[in-house]
Amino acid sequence: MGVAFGKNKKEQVEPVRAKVTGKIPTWLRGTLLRNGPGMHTVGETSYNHWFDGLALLHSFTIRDGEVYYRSRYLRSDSYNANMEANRIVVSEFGTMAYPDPSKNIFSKAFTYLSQTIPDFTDNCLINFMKCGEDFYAVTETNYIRKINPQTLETLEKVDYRKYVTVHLATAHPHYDSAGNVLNLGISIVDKGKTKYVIFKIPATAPDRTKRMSPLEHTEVICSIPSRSLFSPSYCHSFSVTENYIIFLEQPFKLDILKMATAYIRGMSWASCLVFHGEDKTYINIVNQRTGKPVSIKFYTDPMVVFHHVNAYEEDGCLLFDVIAYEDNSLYQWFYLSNLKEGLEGNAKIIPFPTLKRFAVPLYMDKNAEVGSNLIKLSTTTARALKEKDDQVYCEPELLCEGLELPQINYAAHNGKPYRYIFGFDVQRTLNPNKIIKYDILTKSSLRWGEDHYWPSEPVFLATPDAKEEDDGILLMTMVSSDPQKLPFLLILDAKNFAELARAYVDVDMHLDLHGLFIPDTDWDTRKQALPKEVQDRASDCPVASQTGQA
């Protein structure tokens, strides 16, 4: 049960009751869903990259101080094809696979070149998305898989292209105050153009009597041409405010021409992602109401960003925070061969992230002198320097180093001024890390960690009577590098990092990537996540039959 990158994990289909120590808050009722790679070898074949592994979903169902755990592999088309062949036959981003190795190179080329853009995997291993009343496992391709969040069963396969022309889409959608989904996708060489497409999925279908999915009413907010027809930027996430959407065209680019021939060259799609250190990073600002981009041309130095943290508007400016790297070495670092070397103490230093704050003016004074700073805010040292031809160079404020997988009080502060960031405290070597709370105002931090344990991305939940931004708890999965130590769900007080409770489970738990918490608003439905004897007990209990969040 120890941490071992590349080791296959067993699924736990039937719920297992956890051993709880400490006291779980009485108001905490719901299900924590987590997603990540759980299987890295099929038969005699192996994936090359940790992000290629087959998706293993797991959940913690919490109610009345009890916790139940279960896990299940996503039965994607990719999973099913691999299991039937007992080897890897579906390509993932870091592993190119061949369904029929007996074919010669010419028949392979003919089969593949019939389509310029490959049919990507539906191995949705990165995150979850709530769309209307439905939940989906998501990755960065055009495919998402509907799931049953109570039982983790895999339901229908959905192709974004049925509703909006995108070949790739982020696994980090946003939700506005009405529950609408906002996401960013890339349309590759469609009608002679490669575009970044910002689209919105309504929280509910206009006519619910026809049982239509909200996906059928997907709306394109804006399409922005890529600066290069054959080299769009890699986009993992983006930021939103009340009125604007911010995304970066970074010099970490997907070479479409290389990708179109990757199959016959025997190269993975990951090899088609190229970092151009001589290029700039361009900042795109789109008005949500009009769908039009801000005309000012903003740019900054070359960097690679996987995770945006948050953004907000202040006195005619946009401030947005990102986790930035000097190059693409973080993605390279997660090849399983590199991770194995790291566990043996032979790896290079882990790429180190930096939390950067950018500030951009929404309007530019035409009389401002070239070289002048257009940012007049006292709350940041970030600058926006006017250049010729209405270009603006953005110089960030460096907030802190070593923070990744950032989370905030999303429900109350996404797109709004905020103070606290919760995340993964990255160290310089491959050792179990800590959870960090960073205070943007005081530039101070809190940390929590335990020897031999790896924490997951923290999930913040506000208390029902929260008055301050950090009134709440953090939920994290903890997996040990010591096989004698059981994994557990950890609950921390988000204000002071005091430990509230643990829920130990005797299972083969995997390291995961992202997830979400579903509040208990429908107990009768959610009972499916619990063993039958617990369902019966809950049905006999008059308190349990009264649904709703405390």
Ligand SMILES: CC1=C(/C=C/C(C)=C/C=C/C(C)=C/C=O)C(C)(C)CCC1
Given for the second form:
Amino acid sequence: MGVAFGKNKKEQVEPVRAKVTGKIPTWLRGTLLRNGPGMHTVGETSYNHWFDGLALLHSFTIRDGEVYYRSRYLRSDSYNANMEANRIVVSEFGTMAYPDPSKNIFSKAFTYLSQTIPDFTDNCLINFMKCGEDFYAVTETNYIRKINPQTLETLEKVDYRKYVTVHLATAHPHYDSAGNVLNLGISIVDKGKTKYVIFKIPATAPDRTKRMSPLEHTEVICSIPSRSLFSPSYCHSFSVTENYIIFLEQPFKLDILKMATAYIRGMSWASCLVFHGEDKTYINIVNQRTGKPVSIKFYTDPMVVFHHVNAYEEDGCLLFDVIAYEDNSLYQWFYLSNLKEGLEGNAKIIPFPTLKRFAVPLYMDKNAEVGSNLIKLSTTTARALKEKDDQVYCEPELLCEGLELPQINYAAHNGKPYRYIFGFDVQRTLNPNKIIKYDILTKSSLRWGEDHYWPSEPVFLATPDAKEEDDGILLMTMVSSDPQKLPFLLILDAKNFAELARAYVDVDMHLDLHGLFIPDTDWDTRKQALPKEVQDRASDCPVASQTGQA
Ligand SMILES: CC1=C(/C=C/C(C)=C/C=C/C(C)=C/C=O)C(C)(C)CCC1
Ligand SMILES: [Fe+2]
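Condition change, the form predicted alone to the form predicted together with the named molecule:
Below: every chain and molecule of the assembly, starting with the one above.
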């Protein structure tokens, strides 16, 4: 029996008290926010792709050993317009929709032809972003939606373009230790002068403007013209080190000309993303301080990367780890027509990810011989081979296979040397998966799974007295394909994968994408304590029968 990927989920606006088994660490106080698609049909109409689904935000508030769950649909303009029309009227990633189906093709053309860049959706279903004191639900378009992280209510619609010229931006921003946000966007201006824009949103606005949003102080770190002006590379994430930013210009590209005519042709945005298997993957490295790209031209074989894991500097080199695919079949695979038969038990071959480590030299010895390896590190077998025209071909080290949704001890190790990756263990055929911990140093791994349950991306939190990188816990949701088995929040010891606690909730929980943990120390807990009557009302949840740990 499969997890129903395409089934609409009910929101749970009133907090429900979870049934906790085991012991939740007493220091763990805060809210885990997670985001993902929850509604795939509206009235008689259905979305085509899993990434089209309307954003359903959910949260686990953990305090004094108790857990409260709630969920709420993001009231995006897209959601509201669909609800009002009782059908899908806003285009999403894999579904093209028209506000008025009675209009003929010429009036559609008339309405949309004037816009080279269409007005995208604000269905922010991928992740959350913390910006100063504010929290946003985010997707990859120019719109982000402010939310109340305690009640999950939807607040303002913010258009990045008011602050920085980007039409697309990643849903995986980076944060420095002061909480400043660094993100990468794509700007499509002047019909073809396409560029990648790296921008910074300060954690706090200067004193005299304290009441303004930090977004008002967004600063462009650098703009890099796209190699092909009408086809910027699709960019889902990027990585940072202490001094550099790394992003890939991969041969999975957004065809702007196709996009400009997609409405009249009745084609989805997804169909404007094209994989060019004959092209190279270019590695762009930008100096964070100067905003200048490193002048050496690095490239590697064609690949498609959605998630960067981490990057760091070592002895004049830069090492970065990515989850790579051979082509774009992952996004093809998520069409609901592929998923809806139910996943478990059928032997569908799924796109298989590989964790690859790249090493690039930050300086090049002009006298180095053509063909020589510019990487002298003993810690990696990744090579960077000098070529005739001063280009450098990068050959990665293959670290591990089958790891996706990578997470690390971000607070202490992002941009710095690190050893452990936590993630979702992808198997070659789809069966409920496991959580994996991969040790880069020993190349060994640990796994945790439970029959009939699908884990979400695991979020790492360090213990308050942490000494080692993996002194901490992992938080993840577990959703079952068996309706008899209740979903739960799982808390594992990140060191040895010992189960610490689980919190069962009797709700219709969805499979989600990404999330964010907000420790109580990040906000005034007095303001957000659950009101007494809500606590009394919150229903206890019966414990599901437990199956053994795999
Ligand atoms: C709407 C829209 C887009 C949406 C992309 C989405 C929604 C991607 C989701 C990716 C996920 C969830 C990846 C997980 O690893 C594009 C193509 C950027 C550009 C055109 C308009
Ligand atoms: Fe992602």
